[in-house]
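Just one chain follows, in the form predicted alone, and it is written as C-alpha cells.
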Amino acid sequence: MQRSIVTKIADLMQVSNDAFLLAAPFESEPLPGQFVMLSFGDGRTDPFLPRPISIFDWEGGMLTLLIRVVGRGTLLMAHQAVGMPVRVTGPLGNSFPDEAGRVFFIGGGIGIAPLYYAAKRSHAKNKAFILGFRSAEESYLTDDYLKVADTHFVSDDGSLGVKLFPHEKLDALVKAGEKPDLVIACGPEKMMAAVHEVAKKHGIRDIHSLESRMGCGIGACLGCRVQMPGASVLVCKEGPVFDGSIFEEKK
C-alpha cells in the first residue's frame, strides 16, 4: 500500500566513500524490488525533487535504504544527522517473483542495494549471491549478504573474491553443474545485459531491477523513460522490475 509521510532518521551509517545507510520508522510493508522516492522532511524546496531508491531491508517497521551519493541530494542526505525528518514516499514499483527452486542473485555496485531484501524474503530452496565492485577497497557490507546465502565474489582487479565479471562467474557456475532455476539482477545496463546473454544461453529465466532518474514515481512527470533494445518503458510505473527479454532487439 502506497503511502507518503513524514518521518525521523533513526539511523544514519557510512558504509563505503560514497555509500551510506539510512534507516527510518516506515510501516508499509513492501514487496522485494519495490522502491521509495525519498526526501527531506523539513519543508526545504532545493532540492526540489525527491529521489528514487531501492529497498534495502524492511524488517518490523523499520525501513532502511542503501545510497550512494551521485549529486547534490544525495550528498545532502548523507549529512543529515539522526532525528532529522525525511518524506518517504511508497513503496512503489512492482516486484522480484518468488520462486521456490534454485535463485542467484546478481549485482554490481550500488545495484546490489534490492538484493539483499530479496534474498532474505525468498522461498528458494537454494540460493545464492553473485556480487562484483570494482575492488576490495570499493566494497562494502560483505558481511551482510553473507549472512542471508552464499556468496560469490567477483572484482574488476582480483582483490576480492576472484577478477571476473559477475556474468562470467554465472557462466562458470552453470558450467560447473550450479544451473539456477531463476537470475534476479541489478547494477549497470551493461552488466544486466551480458547476464542476460549467458542466461539466454543456458536457458534460464532472468529478471532485472531497472534504475533511472524520476520525478514522481508514479508515471505522471515520464521523466523515467528508458529507451532499451526491447522497448521503451517507464520504469517507475512499468517497472522497476523487467523480463530479460528487454535487452533484446526487437525483431
The other form holds:
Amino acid sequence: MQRSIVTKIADLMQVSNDAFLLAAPFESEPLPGQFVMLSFGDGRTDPFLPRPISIFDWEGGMLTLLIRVVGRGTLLMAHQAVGMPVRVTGPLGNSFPDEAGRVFFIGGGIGIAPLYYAAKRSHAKNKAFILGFRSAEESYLTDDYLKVADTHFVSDDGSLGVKLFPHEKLDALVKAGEKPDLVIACGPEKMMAAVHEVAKKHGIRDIHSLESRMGCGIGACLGCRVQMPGASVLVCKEGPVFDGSIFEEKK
Amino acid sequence: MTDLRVHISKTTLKNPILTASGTFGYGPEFEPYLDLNKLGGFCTKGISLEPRPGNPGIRIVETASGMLNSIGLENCGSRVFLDETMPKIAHYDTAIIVNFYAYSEDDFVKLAAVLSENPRIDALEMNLSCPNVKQGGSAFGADPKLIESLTAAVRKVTAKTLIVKLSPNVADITLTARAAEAGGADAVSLINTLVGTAVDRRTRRFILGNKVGGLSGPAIKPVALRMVWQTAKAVKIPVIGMGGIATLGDVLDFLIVGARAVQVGSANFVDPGIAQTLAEGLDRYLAERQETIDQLIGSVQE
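Please could you give me the other form, the form predicted together with its partner chain, since above is the form predicted alone?
Below: every chain and molecule of the assembly, starting with the one above.
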C-alpha cells in the first residue's frame, strides 16, 4: 500500500566519501525496483522538494536507502541524525521482473542501490552482481553484496576487481559460457546503453532502472518526463523500470 | 464540525480548500494519500483542445523554498479528458474545476463550449497566465482589453461557474482582475507562477530546457498574499487565493486578506495528503474559536 508518512531516522551510516545509508521504519513492503520520495519531515521549506531514492533494502518494516550526496539536499540529509523526522512517500513506480534461471544484476556507482534488494528477493537459481566503481577507494558495501550473490567487481582504474566497464564484463562472462536469461541494470545512462548493446548482441533480455529529476514521484507534476532514444517516458509512473529497447532509436 | 461552505457564484464548495491546477494531476493520482471527498474541490491539469506533449529537456528545478517548472502544459487533450478521464473522476463528492487554455480566442471559445456540455464539471478555470508556452496564455494574460473580450466571448458559451486565473507577471494585477470581472467572470484565481530562471554556473547553461519557468512554493507567498489582498479590495466577485500555501497558517492568511477559497499548489508534491490535512485543520481552528468561515474571510484590520 502506498502511503506518505513522517517517520524517524533509525540509523544513519556513512559508507564512503559521498554515500550513506539511511534507515527508517516504513511499513509498506516494496517490490524490488520501486522507489520512495524522501524529504525532511520537520516542516522546513528549504530544501523544498522530496528526492526520488531507490530502495536499497526493506526487512520487517525497516526501509533502508543508499544515498549519494549529489547536491545541497542530499548533503543536508547526510547531516541529519538518528531520531530526526523524515517524510517517506511510497513505494512508487513499477518493479523488476523475477526470473527463475540465471540473472545478472549490473550496477554502476550509486546505481548499485536498487540491486541489493532485487537480488535478495530474486528467485533466480543462479544470480550474480557485476558492480562497477571508479576505484576501490570510492567503492562501498562490497561485503554486503557478496553476502547476497557472487559479485564481479570492475573499476575504471583496476584498483577493485578488474579494469573493465560493466558491459565488457558482461560480454566476457557470456563468452565464457555464463549467458544469463536476464540482466537487470542500473547506473549512468551510458553504462546502461552499453549493457543494452551487449545484451542485444547475445540475445539476452535486459531491464533497466532510469533516473530523473522528480517533483512529486506520483505522476502529478509531469516533471520527470525524459526523451529516451526509443520513447518519451514519464519515469515515475511508467518506470522507473524499462525494457532495454528504450535505448534504441525509434524507427 | 463547522460549516465551512463557501460560494463561488452558483458553485458551493464544502470547504475553501482546493488544489491548484498542474499540481494535482487529474485527481486519482492522490487517492492513496487523501480522501478527495474531504476537499472543497480540485482543479485538473490544464486541458487544451488537442493533446500537447509539453516542453523537452529538464522541466523542474528546486530553488530556495520553492521550485521552477517548465512543464509546458502537457496534457491529454479535451477529447481524451472528456471521454476517458471524466468518467474516472465523476464519482468524487467534491467540486471538479477544469482548468483550460488555448492559443486563440476561437479555440478558447470552442474548448469552453465543449467542456460545458459535461454536466459533472462544476466550474471552468480559464488559464490566461501560463508562463511556459510561447504563443500561450501569458500573451493574453497581461492585456486588460484582451482579458475582458476573451472572458466575454467565453462567457457567452458557458453557464458554468467561470473562474479566470490571473498572472502575477503584470504591473498592476487589479487591472487584469477588473477586466475579467467586466468580461463576466464569476471569480478570479491568483496567482499563477512568477516567471524566473536558473543557470548551471558550471556548464553556463540554463537549467530548464525552456530556459525560463514558473516559480512556485513558499518563496512566493508574500507576493501572492499582497496581490490577493489588493484584488479582493478591487473586485466584487470572489477571489481564489494561491501561492506558496504549505501550512494552515498560510491558508488562514489568504482567507483573512479576503480570499473566498484557496488553492494548494506545489505543497502537494511534498506531502500528497496535505490538502485534506489543511481542510481538517481549518475546521478545528474555527471550531476552537467558535468563529464562522464568513467571519474569518476578509477579517484583516486595515
